[in-house]
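Take a look at this single chain in structure tokens; it is the form predicted alone.
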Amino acid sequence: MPAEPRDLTIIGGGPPGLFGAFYAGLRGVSCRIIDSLPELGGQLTALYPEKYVHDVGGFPRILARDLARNLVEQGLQFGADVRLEEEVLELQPDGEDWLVVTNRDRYPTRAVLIAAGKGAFTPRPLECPGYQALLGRGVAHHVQDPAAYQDRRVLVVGGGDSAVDWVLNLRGRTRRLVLIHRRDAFRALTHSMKLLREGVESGEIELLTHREVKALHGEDRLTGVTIFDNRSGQEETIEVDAVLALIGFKPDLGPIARWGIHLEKHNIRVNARLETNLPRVYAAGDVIAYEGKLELIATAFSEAAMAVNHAVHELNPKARYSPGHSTTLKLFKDRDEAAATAQ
């Protein structure tokens, strides 16, 4: 059987695609959200689900995985379609509408909406021998569960944001906890470094700068791996039950590249309203290019929002560019006093 036909296809299922979900059902328009991934939520439940976000408002201080929750609550309350680990491959033109193939069916809509993040994300490897051995055996490009290093040796690499604040997550929880960067200058925010000197002053975390990892031991598990100074060239050869390789990752827009969408380095060009050069078809979140951008995910969701009015006024010019204000919507007045009745 065919597809039944959507108003909106979504690609991504990460913060803006479920907050577009989220107002194409307020505008009243069918929608269906496609992702490669196995769960909802993007790189808050695929990359850092345990990490803390800070900057989304309303919420001082949330956990990645609570925030995705409540995002999927609000998102799907209007009955989105939802398909899991389809990779979009094509999305091709049918008359006035498009139809989106996947590597499991294809679906026809009549706009689309890509939120795809920056596309697949490859985790940049350690270029040292055993780590595709032992990647999965005691090697992990990412923190799924912290609990799994509780009481165990681990060994973080990296520089950056999420490595800086996984070493602060860890912090208090593991036997030994090292963190090794290649130089002595980090990519971190100041709060995070001046928590990372506090953990180093305090002796809940080693720190060793201009260091790099030569190679990894194990065979069905790490046991140890050897690191070494790029100054000096001095090895040190340490044991570890865990290596976290947090060295960043590979953005790659994959099969979107090839749809005819025009491209500013590796995002995508959108104007004012959200649009791309092809008709019906929006953009939001980190996947997009325009002056002022700024990547954060309280900017994909006005994003997001945008594209979605946007899109409902392309298909149906007579309905209003805005819905309203939400709070004086009959929808949710409706729903407020029959949750108030039941009480």
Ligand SMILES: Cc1cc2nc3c(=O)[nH]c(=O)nc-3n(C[C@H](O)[C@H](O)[C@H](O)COP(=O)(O)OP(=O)(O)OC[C@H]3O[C@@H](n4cnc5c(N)ncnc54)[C@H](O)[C@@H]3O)c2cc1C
Contents of the next structure:
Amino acid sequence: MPAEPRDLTIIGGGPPGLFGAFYAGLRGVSCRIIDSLPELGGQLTALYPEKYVHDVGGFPRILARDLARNLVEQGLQFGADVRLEEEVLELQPDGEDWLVVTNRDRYPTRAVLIAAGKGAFTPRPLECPGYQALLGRGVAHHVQDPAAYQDRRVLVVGGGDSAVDWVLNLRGRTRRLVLIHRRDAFRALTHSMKLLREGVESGEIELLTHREVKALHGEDRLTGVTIFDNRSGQEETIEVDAVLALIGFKPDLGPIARWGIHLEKHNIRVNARLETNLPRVYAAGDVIAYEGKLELIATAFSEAAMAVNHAVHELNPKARYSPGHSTTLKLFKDRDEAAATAQ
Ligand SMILES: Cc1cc2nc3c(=O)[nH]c(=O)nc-3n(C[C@H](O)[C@H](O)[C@H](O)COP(=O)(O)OP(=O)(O)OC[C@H]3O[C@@H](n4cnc5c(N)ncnc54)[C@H](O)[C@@H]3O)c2cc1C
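Okay, that was the form predicted alone. Show me the form predicted together with this ligand next.
After this comes the whole thing, all chains and molecules, with the earlier chain placed first.
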């Protein structure tokens, strides 16, 4: 039996997915969010929960996980149905509507908003013996809880913002902290590199360039790692409790690429109403391409607002495209007055 139908099904619970759910509720259409991850928030919670975001309007500085929490509170206030740890595999036509098929269930919907970012996350693996067996047993691709690295011997692999920032974040917590990178040029912010050099000079961080991982060791848990110098081939085995492989993600739309949607490289082509080439299928956020597109949270919000409001108008041509101003909407006025009375 397919699940209960919804007006709008949002694929992806990142910033535009959650903001889209808010607009769906504001416009009075029923909504469901489906995400393959165990937690809402997209990249904010999966990739950089402990980083400060500085370029979201209205927040001079906010931790990514706090921004995600706010988005969840705002996005789910109208009761959107949430399905986590389900990957959307197919989008099947169902008369004028759609059937969103996941690895667990089938969800009838009148319209779809694809807010799938770079696709279901696929971190770049370490191509070495021991990786598959020790993933999740000392080897990780992101930090859920920095406290887990307290007094541990940690080796971080990578040369981008993520690797450098996590080394700086873990500095002072760990028993030993080693950063290896396969080149000597880094892709991190100038200020972060300055802090990294300071950490190396103070002896808190060991930095080894032109090094790559050759093998990971351990039975039930990681106990060591063999690295090699990619110029001389010289090998060295280091005892470690944790390896953080922060070497990026593969852009992989996965099943989405097979739904008959017009793509531009790894992104979905949309028009000015954020429509794809499929009827009543919209897209927003990092997953889309249009001239001048910026992959930012700020633009993702605006795209989600436009996509959902156009979808509402498409579903009910009598409904205006513009949602009006939230400051004057009766929906919020009633709530604000009730809250004021309760105080
Ligand atoms: C380290 C880092 C720092 C950043 N800092 C900033 C910053 O300071 N300011 C800024 O504006 N932006 C920043 N960004 C970019 C910002 O995070 C993204 O632009 C934003 O997350 C895009 O949101 P999204 O929902 O499109 O994609 P995502 O956040 O990637 O969310 C997409 C969601 O869709 C889910 N999904 C994908 N495919 C499927 C499927 N088939 N089935 C089910 N679920 C699926 C994924 O699991 C994911 O949760 C940063 C990114 C990174 C990596």
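Given the structure is predicted, the values throughout are model-derived calculations rather than measurements. Think of the rigid core as the biggest set of C-alphas that the two forms share within 1.5 Å after superposition. Numbering follows the first chain given and starts at 1.
With the core superposed, Arg110 shows a C-alpha displacement below 2 Å between these two forms. Core-superposed comparison between these two forms: the Cα of Pro129 travels 2 Å or more.
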